[in-house]
Structures are given as structure tokens and as C-alpha cells.
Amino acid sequence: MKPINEIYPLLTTPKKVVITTHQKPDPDAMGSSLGLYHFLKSLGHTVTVISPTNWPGFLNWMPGCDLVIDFEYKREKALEELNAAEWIFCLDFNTLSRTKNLAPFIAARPAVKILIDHHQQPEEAAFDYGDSNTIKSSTSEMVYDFIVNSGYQDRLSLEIAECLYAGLIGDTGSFRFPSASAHVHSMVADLKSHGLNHTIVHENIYDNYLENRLRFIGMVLLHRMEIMYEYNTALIAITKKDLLRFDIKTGDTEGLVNYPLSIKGIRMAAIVIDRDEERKWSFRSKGHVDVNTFARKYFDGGGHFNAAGGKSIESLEKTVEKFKQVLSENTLQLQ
């Protein structure tokens, strides 16, 4: 994988570009993709954003989101754009498997593949150029760096600012997490100078749910949260019946894993959700607790030191049982 700065001189020549991200995109995945979309369009490129799956409704306000192609819903159109692409930008994931059913089609395309991502252990052989930087708070921060370092800071617009800021607050917990560096705050100051109204973005991301989600969260915290003080750990297990009862849609469980971390003494929080095809895990932690290694070792996942995901094909009951068993192997880490 060659360094991404070798792409900079090529930006002046218009290309047919596809931008894609991981399945079930979150604010950073969609924000970085649309931020890059508006930037490349300003340089004269023909650009299409393809999402491997649907996305949360609270992201629909983002400028350009109405033009994003859902691969599962419009497969033929997505493949048409992918087959015509000369460049494929891969954002907020570093292994092709994170794009679900889109993965083999990306791999088969002869187009130049360009990675921009901040997760650990990238699949470097899958990409021609790339920037993989685990120190960065978000892929949105990295897209901002891409724009500035390529010499086109003057192309920053209000549309780009709104998209990148949404991704930034999503992955920094609204600047709560350690990844919110001085550079992150300098970036925000620059986005503000381009007309960003941060209050509107916050409202669109965090104050845009239906009543049923709040009632769902109340039920979950009361009936589905288990605290294991001997391991400084909290576990939330959500059944398929729970999802159906409250009509839970994509994105409605976003951020739920963080709630138990507000409990004094809890160092790791985990949530597992019973999906149709598999059980999906999310892990969050404080301080020295490495959930990236934990997710990779036990649940076929990974991510960041303090935030990771995983999956299991076992039943909800069996994967919860496994989680509780492996906690004993990590007692010292969780103290």
C-alpha cells in the first residue's frame, strides 16, 4: 500500500470515483464519505457514494445523503457505478469483509483502491494507496487532513463542514474520548470559520429519534443490563423479541453500550444484539482495558483500544455464556 500523498498530484485529473464504507454506517462512516464526496465533486470528479447496507434515519439530513446508493436495495445500480469506477475510496474500514456482500465486487474490480481509516490491523494488500492512522479520532478527521494536505483547503464548504463535524462528534463522543486531540479542536475552529453551526448538527444527530426508542432504552436498562462488579463489567443482552416489540430500526441502538460506563467502577461495557443472521457485539472501555484485543480474540472482531465490535453465529444464550466464561481469563486487565 503506497502512501496516500502520492494521490495528491492526480486529483487535478477528473476520474470516475466510487466512495464506500462499512455496513450499517454510523455518523463517521457517512460523514467522512459525504465530506469526501463534496470535495471531489468540487474538483470536477464524477462521484458516487455506495453504502453496503441501509443506514440510520438520523443521518438523512446530511447534504448528499439522498444520493447515496444502498447496495442491498439497488444492487444493479450500485454494481453499474462500481464497474465504471476508476478509483474506489474505502472509508472507515480496513478489511473488505466489513462491507458485507459488497466485498467480493470491490475485490474483483481493477480500479485503484484508496484507504482512509483509523482502525487497527489494516488489510494492506487489498489497497493500492492508503492512510491508516490509529491515532486519529475519526475517519472524518482524516478526510479533513486529506483535503488540507493536498493543498485544497480553500475547497472546504459548509456542506463538507457539516458532514465532517457529524463524524467527528460521533467518534469522539462529542469530544469526551481521549482521541479528541488539540488538532481535533483546531479542525473544529476551522470548520466554524466556514460557517458551521454546530448546534444544528448536534440536534440532527442526537435529538432526532422517535418516542419508542426512549421507552426501549428504559426497558433495556431496567431489565437487560447485568452488572458484574467482580469484573468491573456491565453486560446488556437484547433479544430479537425486544427489537420487534419496540419496532427498533437501524441506528436506534447507537450509543446504548456507553450507558453502563457512567456507573462508578465499571471499566468495560458490552452489548450483544440478536440479529437475524448473527449476534452483534459492541464493546467500550475506560483507561487501560483493551477491548480491541478482547474482541479479536473471542468474538471475531476488532476496532480501537477502547471501542470495538464483534460477532457470533452462536445463539444469544450461548454467546452470552461464552462472554461470561472468558471474563475470568481477563480479570487482571479489568481491575
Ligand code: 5GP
Second form
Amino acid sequence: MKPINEIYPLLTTPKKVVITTHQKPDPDAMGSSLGLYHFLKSLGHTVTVISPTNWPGFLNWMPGCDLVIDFEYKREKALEELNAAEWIFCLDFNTLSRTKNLAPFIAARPAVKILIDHHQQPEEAAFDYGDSNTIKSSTSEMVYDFIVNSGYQDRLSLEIAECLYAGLIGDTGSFRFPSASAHVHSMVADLKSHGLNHTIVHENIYDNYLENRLRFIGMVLLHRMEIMYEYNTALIAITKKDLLRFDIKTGDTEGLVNYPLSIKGIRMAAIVIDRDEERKWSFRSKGHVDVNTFARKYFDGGGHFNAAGGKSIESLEKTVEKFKQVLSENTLQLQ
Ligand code: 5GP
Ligand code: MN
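Switch over from the form predicted on its own to the form predicted in complex with the ligand, please.
To see the whole picture, the full complex is given below, headed by that same chain.
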């Protein structure tokens, strides 16, 4: 993987570009993709954003979101764009498998592949150029750096600012995680100078749910959360029946894993959701508890030191059993 700055001189010639991100995009995945989309369009490139799957409704306000192609919904159109692309930007994921069923099509294309990502241990061989930086708060911060370092800072616009700000607040927990550096705050100051109304972005993302989601959270905290004080760990397991009962959609479970971390002494929180094709795990931790390694080792996943995800093809009961068993192997880390 060659350094990303070798791309800057090539930005002057218009290209056919596809931008893609991980399945079930979150605010950072969608925000960084659309921020880059508006930037490249302003330079005269032909740009399409393809998402491997659908996304939460609370991202629909983002400028350009209505033009994003959902690969599962408009497969032919997506493949047509992918086949025509000279450049494929891969944002906010470290391995192609994070693009789910889109992965083999990206891998097969001869197009130049460019990675911009902040996850640990990227699959570097899959990309021609890239910027992989685990110190960075978010891929949105990295897209901002890309724009500034390319020499086209004058292209920053309100649209770009709104998209990138959404990614920043998503991945920094609204500036509370250690990754919210001085650079992140100076970036926000710059985005504000482009007219960003940060209050509206927060409202669009966090105050845009339906009543059923709040009722669902109430039920989950009362009946589905198990606290294991001996391991300083909390576990939430959600059944298919729960999802159906409360009509839970993509994005409605976002952030749920963080609730148990507000309990004094809890250092790790895990949630597993019984999705159709797999049992999807999310892990969050505080301080020295490394959930990236944990997710990688036991649940076919990965991510960041304090926030990671994984999956299992076993039943909900089996995968919960495994979680409890492997906790006992990690007691030292959890003290
Ligand atoms: P979340 O729990 O919000 O889905 O994901 C937390 C972090 O871990 C995100 O940065 C996400 O990209 C990453 N992640 C989630 N699931 C997986 C997975 O199955 N594999 C890998 N490698 N990373 C994941
Ligand atoms: Mn991210």
C-alpha cells in the first residue's frame, strides 16, 4: 500500500470514482463517504457512493444520502458503477470482508483501490494506496486531513462540514473518548467557520427515533442486561422475538452497548443480537481492557482498542455460553 499523498497530484484529472464503506454504515462510515463525495465532485470527478447494505434512517438527512446506492437493493446499478470505476475509495473498514457481499466484486476489479481508515491491523495487501491511522478519532477526521493536505482546503463547504461533523460525534461519543484530540477540536472550529450548525446535526442523529425504540431500551435494561461484577462486565443478549415485538430496525440498537458502562466499576460491556444470518456482537470497554484483541480472538471480529465488534454462526444460547466461558480466561485483564 503506497502512501495516500501520492494520490494528491492525480486529483487534477477527472476520474470515475466509487466510494464504499462497511456494511450497516454508522455516522462515521456514511459521513466520511459523503464528505469525500462532495469534495471529489467539487474537483470535477464523477462520483458514486455504494453502501454494501441499508443504513439507519437517522442518516438520511445527510446531504447526498439520497444518492447512495444500497448494493442489496440495487445490485445491478451498483455493479455497473463499480465496473466503470477507475478509483475505488474504501472508507472506515480494515478488511474487505466488512463490505459483506460486495467484497468479492471489489477484490475482482482492476481499479485503483484507496483505503482511508482508522481500524487496527488493516489488510494492506488489498489496497494500492492508503492512509491507515489508528490514532485518528474517525475516518471523517482523516477525510478532513485528506482534503487539507491535498492542497484543496478551499473546497471545504457546509455540506462537507455537516457530513464530517456527524462522523466525528459518532466515533468520539460526542467528544468524550480519548481520541477527541486537540486536532479534532481545531477541525471542529474550522467546520464551524464554514457555517456548521452543530446542534442541528446532533438533533438529526440522536433525537430522531420513534417511541418504540425507547420502550425497547427500557425492556432491555430491565430484562436483558446481566451484570457480572466478578468480571466487571455487563452482557446484553437480544432475541429475534425482542426485535420483532418492538419492530426494531437498522440503527435502533446503535449505542445500546454503552449503557452498562455508566455503572460504576464496569469495564467491559457486550451486546449480542440475534440477526437473521448471524449473531452480531458489539464490545465496548474502558481504560486498559482491549476489546479489539478479545473480538478477534473469540468472535471473528476486531475494531478498536475500546470499541470492537464480532460475529458468530452459533445459536444465541451457544454464543452467550462461549462469552461467559472466555470471560473466565480474561479475568486479569478485567480487574
Ligand atoms: P459496532 O459495535 O459499533 O458495530 O462496531 C465497533 C467497531 O468495531 C467499529 O469500528 C466497527 O467497524 C468494528 N467492527 C464491528 N464489527 C466488526 C467485525 O465483525 N469485524 C471487524 N473486523 N470489525 C468490526
Ligand atoms: Mn469509524
